[in-house]
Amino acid sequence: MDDDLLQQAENWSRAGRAVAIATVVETWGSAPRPVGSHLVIDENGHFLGSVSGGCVEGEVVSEALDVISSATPKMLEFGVADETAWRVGLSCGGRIKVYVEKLIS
């Protein structure tokens, strides 16, 4: 399936839309997502994949959107003691580092 997101990704962007490729890189405790999961992520804020599930994939996308529009990446986290934990789904005592970088053709 990650083969197929980033293929996605690849045609994306030959078609001229920014995207943005969000993976996950380490993970600690409950995580619901492996590392090495992808969620990609266009300019227009549609997105493909998952590297968690539920209020994560939000954040990661508004995250994925800056990252589209400064081309600089960035490293997210995302954990019980994260005071956005419970904001963000990852209340079951998990903790996830997610790498979001802009896709250049």
Given for the second form:
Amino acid sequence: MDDDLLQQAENWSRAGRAVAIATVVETWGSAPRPVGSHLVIDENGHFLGSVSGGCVEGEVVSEALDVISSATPKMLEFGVADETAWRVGLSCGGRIKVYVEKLIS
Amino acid sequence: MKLELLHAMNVERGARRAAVLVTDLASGAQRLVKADQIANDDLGEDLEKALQSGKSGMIERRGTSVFVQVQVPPVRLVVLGAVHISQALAPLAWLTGFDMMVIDPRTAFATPERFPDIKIVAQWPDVALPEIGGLDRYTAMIAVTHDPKIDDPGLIAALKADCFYIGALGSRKTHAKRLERLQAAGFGEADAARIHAPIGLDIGAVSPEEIAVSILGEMILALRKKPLRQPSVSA
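Moving from the form predicted alone, what structure would you give for the form predicted in complex with the partner chain?
Expanding to the full complex; the earlier chain stays at the top.
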């Protein structure tokens, strides 16, 4: 499934959409999606794939919009100890690190 | 990430070749290392290990963190035999992400009505296998026709291609005879041991659907519990 996502990211970019790719780079505890999972986001907030069980995607999408406008990669961290993570609800109790980068065409 | 780099990754995946994307998380610098370039890469050993396990992850080298994204080809399931068990397998394979195709020279079995949404090749394995792009270690091959004329050439091709899972339907007695034929064809005991037969996990499956579940379970076990084999030379 994730394989199609990267093709989709390329297709979006070639169709003239600004695209960011978020990738799970590290997990601790019971993380719902394995390292290497992707979320592909466009400038309008459309997204495909997942980096968690749906708990933090909203936050990742809004950070991705920043990355799309700044073109500077960002490392995000979510976990139960984190106030933000609790708010956006990584309720499984795990911790994840997500790298967000812009696709430069 | 540069679009050209993403394109190169997509090309490798489309051609069923493994590759790794290496990202320096401090600088954002990225490079794609194709499977055949890994041996000569600075991080060769680490990358080879990552490719073997199929797992992406962080590695620390010379004080910097790099992220290694492993990209292995989509896993295929080639089913020899357009039988009832294969029909039951089709939706399960789709659900679990295996790209399934069916080969059976018997045109009464290999029909689109019996296998909607599945690639079917109504040819003998020697014609059908090249047509589907050959076999590789990211392919599972199961032989369920009960007919050695169809099953054997497929199993031999699967052994040579080092498929990560090879299964064959049939009783222990049938399998013993099959092994005799494979030995006569030049395969040793180690090769023979790579064929799962009787096929499937022993969950007491009775119906074709239950047998399909047991086969799929055994395939997932082979895929996830141990690293995919390195290509090796057999008979």
